[in-house]
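Let's start with one chain on its own, the form predicted on its own, as structure tokens.
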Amino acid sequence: MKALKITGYGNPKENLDMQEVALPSIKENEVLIKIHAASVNPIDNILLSGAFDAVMPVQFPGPIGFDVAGTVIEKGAAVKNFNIGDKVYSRLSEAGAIAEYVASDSAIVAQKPTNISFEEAAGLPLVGLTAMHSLKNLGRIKAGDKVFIQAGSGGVGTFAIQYAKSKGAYVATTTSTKNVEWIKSLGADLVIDYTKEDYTKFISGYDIVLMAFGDEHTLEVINSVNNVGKLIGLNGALDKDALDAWGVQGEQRAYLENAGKHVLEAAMEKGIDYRFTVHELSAAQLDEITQLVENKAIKPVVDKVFGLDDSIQALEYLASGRAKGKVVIQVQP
């Protein structure tokens, strides 16, 4: 079967290669999925760059891609909750979504929403789990909360806006001029054009602030706003819970603790509860996403679909920062 492989740290064009590899074998608790679609996420390019080597090192040649949607074609003896032919989706525990087949623990696989395509479903798992963990588990979102979501036109942003609105929150977000009206159509109450206005002037007094970018932007918010409840990072400084979740120890932990120390200390001085998001792999939360999609509270946002042989271009396009929503790879129609 075909599978995209990381051959070394660097950029997509020079360090990715489509290879022929053996079909995966499955364990008793796993299902074998014929992949119809996969999606790419910033974490894929981060892993490729080597910037995350301290947390998730790659053994070359290594697989890439975590979001998958497809059909169950084989199941292990212990698998009771799926049948052959089930249409499913998942955020894989290990990379390998940009391939024709993948084996996955059935405990992190869910039935895909019936009212959307495989391509739309493939764009949901990682961003959906990230947004839900950030807003539901860390933010404890409730009706009436004021929520700020940085980068509303990104994959996490487009999902988080809709999810927060489904919970009855007031939602503010940022985007560029050309996307303002489109982001309003997703339900955002306040859309700040970051090319014209300083968004930090608008978000004092918010219950949850979700930051898509790294330390420089997070510090800008910490230093500029007042009376913020929870500040949740998708990038940048790692807190103790994040380091524990990834099992980082020894010199690597000391290095990462020191790298994020200035952000954590600044937040503490302002009385802001800062958390870094490490989303859970959860079939139960995927089932909740399925229900939200089937009830039309969440509409998947897909920017562009590439073919499997154009996977490298898909990752380059994602890295360009121009994507509106998700970038998807159609693997096997």
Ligand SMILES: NC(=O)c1ccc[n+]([C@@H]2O[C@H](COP(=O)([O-])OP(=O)(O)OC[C@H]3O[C@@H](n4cnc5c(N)ncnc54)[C@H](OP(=O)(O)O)[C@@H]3O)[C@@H](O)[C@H]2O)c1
Given for the second form:
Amino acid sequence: MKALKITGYGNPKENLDMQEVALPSIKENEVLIKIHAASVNPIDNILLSGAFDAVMPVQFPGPIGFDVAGTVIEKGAAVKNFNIGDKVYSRLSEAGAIAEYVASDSAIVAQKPTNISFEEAAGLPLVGLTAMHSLKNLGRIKAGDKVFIQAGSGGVGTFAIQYAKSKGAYVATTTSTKNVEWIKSLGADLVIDYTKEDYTKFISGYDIVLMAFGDEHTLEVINSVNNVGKLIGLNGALDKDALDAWGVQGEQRAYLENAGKHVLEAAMEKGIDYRFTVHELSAAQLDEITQLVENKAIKPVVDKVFGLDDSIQALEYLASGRAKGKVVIQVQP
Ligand SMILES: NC(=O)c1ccc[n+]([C@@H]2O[C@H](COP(=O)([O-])OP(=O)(O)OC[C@H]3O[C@@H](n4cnc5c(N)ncnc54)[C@H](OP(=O)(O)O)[C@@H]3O)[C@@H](O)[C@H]2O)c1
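Since the structure above is the form predicted on its own, I would like to see how the form predicted in complex with the named molecule looks, so please show that one next.
Everything in the complex follows now, all chains and molecules, and the chain you saw is the first one.
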């Protein structure tokens, strides 16, 4: 089968290679998924760059991609919750989504929503689990909360806006001029054009502030915004729970603790509860996403669909930072 491989740390053009590899064999708790579609996420480019070597080192040639939608074609003896032919989706525990087949623990696989395509379904798991962990598990979102979501036009943002609205929250978000009207149509109550206005002036007193782009922006909030309920980071300073969740120890832990210390200290000094999101791989949460999509509370947002042989272009497009919703790879019919 075809599988995209990371051949060394670097960039998509020079360090990715489509290779012919053996079909994966399955363990008794696993299903073999024929992949119809995959989606790409910033973590794929981060792992490829080597920037996450301290947390998730890549063994070369290493697999890439975490989001899949496809059909179950084989199952292990202990798998009771799936049948051959089931149409499923998953955020894989180990990379390997940009390939024709993948073996996965059935405990992190769910039935895909019936009312959307495989391409749309492949765009949901990682961003959906991230938005839900941030807003529900860490943010304890409830009706009437005021929620700020940085980068409403990205993969996470397009899901998070709709999720927060489905919970009855008031949602403010940022995007650039060209995306403002479109993001309003996703249900956001206040869309701030970050190229024209300082978003920090609007979000004092918010219950949840979800920051997408790292320490510089997170510090802007800590320094300029008052009465923040929960400040949640998707990128940048890692708190103790995040380091524990990833099992980072020793020198790497000391290095990462030191890298994020100034943010954690600044938050603590201002009495702000800062948390870093490490989303859970949870079939129960995927089932909840399936319900939300089937009830039309959440609509998948797909920007571009690339063919499997154009996977490198898909990762380059995502790395441009301008994607509007999800970047998807159509793998096989
Ligand atoms: N911790 C976790 O579990 C986890 C999981 C998923 C993602 N993440 C992180 O979350 C972040 C977002 O991920 P994603 O998948 O949504 O990324 P993405 O889809 O690549 O985001 C692209 C979008 O970001 C917007 N954008 C860029 N700079 C912006 C700025 N300064 N202010 C507001 N919007 C801006 C762009 O809109 P314009 O073209 O209008 O600028 C574009 O629509 C990334 O840093 C990613 O690494 C973390």
